[in-house]
Amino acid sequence: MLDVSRHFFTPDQVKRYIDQIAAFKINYFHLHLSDDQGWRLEIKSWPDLTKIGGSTEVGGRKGNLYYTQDQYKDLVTYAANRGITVIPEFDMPGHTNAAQASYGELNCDGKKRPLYTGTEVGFSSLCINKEITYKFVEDVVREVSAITPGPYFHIGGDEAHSTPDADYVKFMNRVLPIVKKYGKVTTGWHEFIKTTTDTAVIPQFWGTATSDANVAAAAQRGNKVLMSPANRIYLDMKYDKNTKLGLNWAGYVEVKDAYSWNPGAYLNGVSEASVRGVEAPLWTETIKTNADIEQMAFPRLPVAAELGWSTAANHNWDRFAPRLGAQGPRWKIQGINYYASSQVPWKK
């Protein structure tokens, strides 16, 4: 996953990433393309959301920093022709303050909220009892869902603390209707899974905890469960505390921090059989460039692979030190800004 909302990236910037991940066979590439920070992919019916909500970024950067639908479509194909499958997300009913300053209707008071650069979060919320707010979001899942041949849609659905509980339960109860209704399987932040028995759709797993009720209760029923524990596959959060990007609130994830846990048996009640797959998410609150991405993401978006592609049987540090660390030679080669972590034995 990467995050172009907090910070923007240009097509050819995704372009390098794409072909980054797709020599560890990734398969899946998740663009959280909403939030706060900005919104970054054109929607006709509503085209102040770039207008407005994609003209900034983290830090106020000003600019067109968005992807009209033909450059989306692009990045489609070339995902596409790498064998990796695109998964667009829509944040909501929270990190939703670039939609809300784009449209006052959106807002209770109806009133336009001011363009956000900070990084605070669980600030926003859509108006969940305006009629106006779910014509917004089938609008927008029917031109994504249209472009995107994939089968999922994220509705995002985490940190929505300003978002009752109750009026949390009326928002999922009309959104997820509409994801099927547009022929999408829905994937979210495990939040969302509280409000729905349906076991189709996919929790998305952050917590940095090995238990949540809701997500056992989910498996139980028969969910699969995509698995994105923050203090082991974040690939945002800092190595150690010397690190300069990043984000350290999950904890610091050294390279075998990131390696030493099996996502088939991380969360009690989730059996192996109950998940889905493994992502690596890439927040953006820090990071800037692709050097600043390659920082971050390698080595441990190669662990990232070697856990989702491999048995447990199969995992073991000490064999697969000196596997990763034979890429390093590559990655100078071919320019990639990789973190020389001391754990690794890099060939020289």
Ligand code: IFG
Second form
Amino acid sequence: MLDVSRHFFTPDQVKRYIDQIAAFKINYFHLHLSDDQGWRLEIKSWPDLTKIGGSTEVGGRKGNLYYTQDQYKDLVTYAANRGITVIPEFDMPGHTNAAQASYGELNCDGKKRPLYTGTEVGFSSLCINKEITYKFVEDVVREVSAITPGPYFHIGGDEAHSTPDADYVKFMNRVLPIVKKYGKVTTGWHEFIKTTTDTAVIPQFWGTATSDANVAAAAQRGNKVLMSPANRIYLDMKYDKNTKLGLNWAGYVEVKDAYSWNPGAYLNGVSEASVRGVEAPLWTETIKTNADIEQMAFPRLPVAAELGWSTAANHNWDRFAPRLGAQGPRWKIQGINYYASSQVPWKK
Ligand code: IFG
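Any chance you could show the form predicted in complex with the named molecule after that form predicted on its own?
Following is the full complex, with the preceding chain placed first.
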């Protein structure tokens, strides 16, 4: 996953990252297209989402910081030509300030919110009891599903700290059927799974604990789980206390930490048969350039690919580390700004 909301990345910048992840057989690319700081994809029926919501980012840079639908379709094709399926995410009912700064009617008090260029989370919520909220959601899902050939639509659902629990359930009960209506399978940050017994939807686990009752209950019912534990595979986590970029709320994640877990056995009650896959999210509160992306994603993204594609029986750091080290000279020649972790025996 690449968060293009906190900081916007142009189509060419995204294509550079797509080329790099394709080299490691990554086969899904989750684009975090909306958040408090920015709405990044043109929605023809709600033009101010990008005109206003796509006009700035963390730190306050101004511009046309969004993709037209043609540019999005081009990215989808570019990824598909490299064996990669795009998963669009529109985070809701929280992380919605950019939309609520664009349209007053999306707020319970009818007033536009100010644009937000900070990095706090949890302060926004769509207005759950207004019908226009569900027209908005349906228009977004309809327009984006029509230009997304992949099977998945990500509805976010995380950190809805300003949405009362009962309202959160009410919201999801309205929205999950909308995604289905437009022929997509819902995936979302794992909090939403407590609102549905539909075994087709896919919770994306992003916690730091090794158990979650709602996710385990869903797995028992038959749901598949996408594994992204923040203290193992969040690429915006600092490597150690000296890392300039990134955050550390989930702890430090050195390369060996990112390798030393088994996605098929990480969560209590979630067996390997219930694990849909592994995803390495890169949140961009502190990430602005391709060099920044590369410093955080390399070498930990290839680690995620290894965990996703190889059997647990084949996991062995002493055997893997030299294979990772062999990539160093290639990344140097390609101009990839990788982190030369002291844990890896880099080939000269
Ligand atoms: N949690 C938030 C993200 C981002 C992240 C940074 C999720 C699902 C912390 N939600 O991770 O928006 O701020 O590490």
